[in-house]
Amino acid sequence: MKAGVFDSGVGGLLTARLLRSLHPQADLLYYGDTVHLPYGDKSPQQIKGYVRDIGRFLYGVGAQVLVVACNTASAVGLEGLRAEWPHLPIYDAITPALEAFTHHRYAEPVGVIGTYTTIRSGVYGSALRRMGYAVKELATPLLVPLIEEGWVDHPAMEAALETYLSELGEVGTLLLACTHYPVIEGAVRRYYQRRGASVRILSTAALLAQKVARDLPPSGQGTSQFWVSDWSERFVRVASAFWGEAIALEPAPLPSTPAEW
């Protein structure tokens, strides 16, 4: 089965890369919406339109499974996707993370960092509080643009993390509620190590990849194709770094139509 994976930019390639490592035979179709990144500062109506158009594109090139490798798109765009393709398996970035908290009791308080839209949706905070967890949530909007710029080890990233994580305060578990964030997990760990804090870090990208890999049948040719809504040499460099080797990105602009969902 061909799995169509998409995100607001090239950060979702981290999820695709994890999926490839767990399921080498999987045939992957990746779409990065580099025109509209980051999704976290867009209105829900806009995001629904982007998700619809990407779903139609991936279905048109043969996707038999859709993987929404974006917490923001998962928070606001799933209903429309499932209504349009009720016969397709559709995986979102949120469900595997919440399932992890039901299967294991993690140290509290649980910190959740993500985009404005993800945090404002309350999708994690509300669910975790219903499970009995003490929760701290914080929108961290600068992280995705810095990651997409390739500034993972840049002083600007260190300053942003220092500001955000100190504002979040002490936590026992930190949920990286954005599929871009695994690329800065090392920097997050170093922040807590400098403070002598023991914090369990969970990645929605890793949990999503694990769930999809478990469910996909053990077949395929291990092929990969990559598209972006806006092509540039910079995106090629950053995407290749996320994927772990040089890749070819093909331009595939989205139609500029308003959301119908």
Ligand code: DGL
Given for the second form:
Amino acid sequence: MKAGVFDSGVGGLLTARLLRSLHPQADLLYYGDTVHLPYGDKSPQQIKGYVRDIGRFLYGVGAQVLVVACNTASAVGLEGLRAEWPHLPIYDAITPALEAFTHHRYAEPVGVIGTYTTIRSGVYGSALRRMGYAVKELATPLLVPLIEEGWVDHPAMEAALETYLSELGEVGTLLLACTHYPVIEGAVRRYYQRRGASVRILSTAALLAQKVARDLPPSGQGTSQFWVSDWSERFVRVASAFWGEAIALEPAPLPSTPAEW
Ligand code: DGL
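Got the form predicted alone; any chance of the form predicted together with ligand DGL too?
Time for the whole complex; same chain goes first.
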């Protein structure tokens, strides 16, 4: 069963890599929408159009399962996918995280960081408050461009995290509600350690990869293919770092038609 995984840019490769490590036989088709990155500051209408085009591309190259490895796209762009392929298994980045909060009681307040669009959608805040959690949400829009630039262990990242996490204030649990964030989990952990704060960190990328790995049948050849909407040497370099080995990215532009959904 081929799994079509996508995100804006190459950050979603972190989810694909986790999935590969949990399910080495899985056949992966990855699409990174490098033209439209970051999604987090785009309108829901635009994002719906990108999601539709990527869904059609991945379905066209043989995906039998779709994995929306992007909180932003999951927050605003899913209905169209589900309407177009009602029988296709479609995994989003939000459901596994909310399931984790229903199966376990985490320390409060729960901090949620993600893109403008994810935070503004209120998808995490409203669900967690309904479960009785005290929640603090903060949009952290500079993190994705820094990550896509490969500036992970960089003073600019440290300064951005320092600013955002101190603005968020005290939390008992921090939900990384962006699939780009696994690469900065260590830096986030160090921030709290420096303050002597014990904070449980949950990653939406890891929870999504775990859910998909559990559900996929234990078969496949362990193949992988990667496409991007805009190809450049820089994307190849960053993608290879995220995937953990040299990667061949193929260019596959999306149709530029406006969203109709
Ligand atoms: N990784 C994505 C997410 O989980 C998208 C980030 C972006 O493009 O702004 O929201």
